[in-house]
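Below sits a lone chain in structure tokens, taken as the form predicted on its own.
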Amino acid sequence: MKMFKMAAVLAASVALPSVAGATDLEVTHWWTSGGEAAAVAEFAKAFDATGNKWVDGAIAGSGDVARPIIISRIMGGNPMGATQLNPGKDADELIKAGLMQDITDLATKEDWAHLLRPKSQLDSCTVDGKVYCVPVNLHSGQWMWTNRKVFTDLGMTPPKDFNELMADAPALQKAGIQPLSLAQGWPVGLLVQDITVALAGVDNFVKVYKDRDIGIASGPEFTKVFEAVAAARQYAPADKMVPQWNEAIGLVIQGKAAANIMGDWAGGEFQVAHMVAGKDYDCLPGLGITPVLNTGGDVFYFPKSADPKITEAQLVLAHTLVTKEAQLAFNLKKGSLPMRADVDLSAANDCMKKGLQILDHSTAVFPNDSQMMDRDSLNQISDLMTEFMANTDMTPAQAQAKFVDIIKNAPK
């Protein structure tokens, strides 16, 4: 009965051709942590309910690992049925090469332009007026996560922001608690970026990353950022870094570390551990300094296929991903915000409610870095920040000078 109801909805809303029989659709993504796996299973369940079959193609590791594999497969003529990517420039070359499915008709018939928010997410899926991907969530990297019990057991008040955490760090360290957990690779770059947004401000961050403002990048606003990172690196030394971001969050959950700076996807790990936001742990948007959200997120693209059954299944999946039911189930477990404003989020935890408050009632919402700068330049910045955090001989002035050079050479 559920299959027939879904088919009727699709026929009415997008006039999809009828192709008999269920279709297996391989879907690649990099959601492999506990919380992420629980979330993506909700999408799979919703798609399977249409009579088709979600064939999970999870790629272990981060997006930095998965993206080259995904792009290589599509370029090499071995495409998956659908794939997760981030909004921005990652798929531009694939679209130019004519390898991605145009889903404009579906987006138009379902009125995604008015159904999905913020506007920047669908804009990132749009090239020359045509829609090539479907946004499924809004996530933000600007969060600090703390374990309340770590502080209360030491007779300390849980910090309300990053500055208070740094003030507490010596006492935490003396008590044998790692003040700030950190994972290797991209989480280092995210840490520095979050400190940049918190201390230099959203406007200056956007002027540097989007407008390539060298004056600001080399000026006092960014000098204080590099000085703050230099001060923080003593509490997250290279020999204490763990391989994966969820392992760093695990240290906070276990009480071995006091805090971690990570995106809202970390909330899923706390949920899997049955911890309650506002009681067992705190989530502080904008590191507690200036509550902000960047318009990052996840989108799904659909590589072209010569098989009409695959093409139909792709459209069914695109439709399914933005239904109220799928949006609610996925985002409640992912910790991210739904793309639709009409989803009932009465079951949302304190962290999601904080994010929704900013999204719906604040102007402190800004583009994700990958929406403003090419991936190669972003990787160079990440490599620089990793070196800066690990090499205590590199001064803030030296790191800032190298950062300025990357910004100067980044293509617009």
The other form holds:
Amino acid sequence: MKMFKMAAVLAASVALPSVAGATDLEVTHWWTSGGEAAAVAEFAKAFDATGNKWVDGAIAGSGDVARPIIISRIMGGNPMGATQLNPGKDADELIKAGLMQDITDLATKEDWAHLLRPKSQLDSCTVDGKVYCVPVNLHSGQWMWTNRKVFTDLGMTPPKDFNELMADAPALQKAGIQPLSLAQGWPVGLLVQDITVALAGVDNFVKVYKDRDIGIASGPEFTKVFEAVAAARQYAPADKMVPQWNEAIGLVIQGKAAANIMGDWAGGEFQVAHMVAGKDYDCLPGLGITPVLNTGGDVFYFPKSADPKITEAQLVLAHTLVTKEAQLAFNLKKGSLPMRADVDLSAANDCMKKGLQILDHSTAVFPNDSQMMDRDSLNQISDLMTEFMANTDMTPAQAQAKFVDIIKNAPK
Ligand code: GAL
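What I would like now is the form predicted in complex with beta-D-galactopyranose, since the data block earlier showed the form predicted on its own; can you produce it?
First the chain shown before, then all remaining chains and molecules of the complex.
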């Protein structure tokens, strides 16, 4: 019954090839932590309800591991039915090579341009006026997460921002608590980026990452950032770094660490642990210093297939991902904001409410790094920050000079 209903909705909204029968669609993504797995299961459930079958192609180990695997499979002629990527430049080469399905007709018929917000997300899916992906959420990277009990047990007040955390850090350390947990790889880059946005401000961050303003990158606002990172190094030492971002959040959940800096997807882990935002833990956008959101997030692309049944199932999936029901169920578990403004968010937790408030205040919303710079340059920055955090002999001035070189050489 449900399948007929879905077919009728689609037939009314977009011309689909008329191929009958259920289709298995392999969907790749890197959602393997507790919160992420719970969230993506909602998409799988919604797609299965159309009569098709979501064949889960989860790739463990975060986007850095998954992205090259996804891209090389498509390039190499072994495409999946659909895949997660981030909004931005990651699929540019695949689109140029004609390997991705154009879903403009569906996007137009369903009026995604008005249905989905903010505009930046659909813009990121659009190349030369054609839509190639469907944005499923708005995920922002600039959050600090703290375990309240860690502080109150020590007779301390939970910090309201990163500066207060740094002031508390010596006392926490003395009590055997790691002030700041950290995971290896991209989370180090994210930590530094979040400190940059908080201390140098959104405008300067965008001027450097988007406009490649070397004067600002080498100037005092950024010197302040590198100095703050150097001061934070002792509280998140290299020998205490854990392999994965969710393990670092796990240390905060278990009360072994006081805080972590991570995107709002961390909220899913606290939910799985049955902790309540604003009671058991705090989520502080912009590290509590500059409340901001960026327009990061996740999108799904649909590699071209010679099989018309796959093509049809891809359109059914694209449609399903933006339905009210799927948007709500997925985003509540994921810790991200839904793409549609017309979903009932009465069940939103404190963190999501804070995010929605910022989203309505559009000046505090700025582009994700992947929307401004190519992945190779971003990886170079991440590697540099990893070296800077781990090597206490590297001075802030040396790190800043290397950073400026990467910005200078990043392709526009
Ligand atoms: C991001 C993605 C998020 C989250 C995070 C950690 O790239 O946008 O949805 O999953 O990685 O896995």
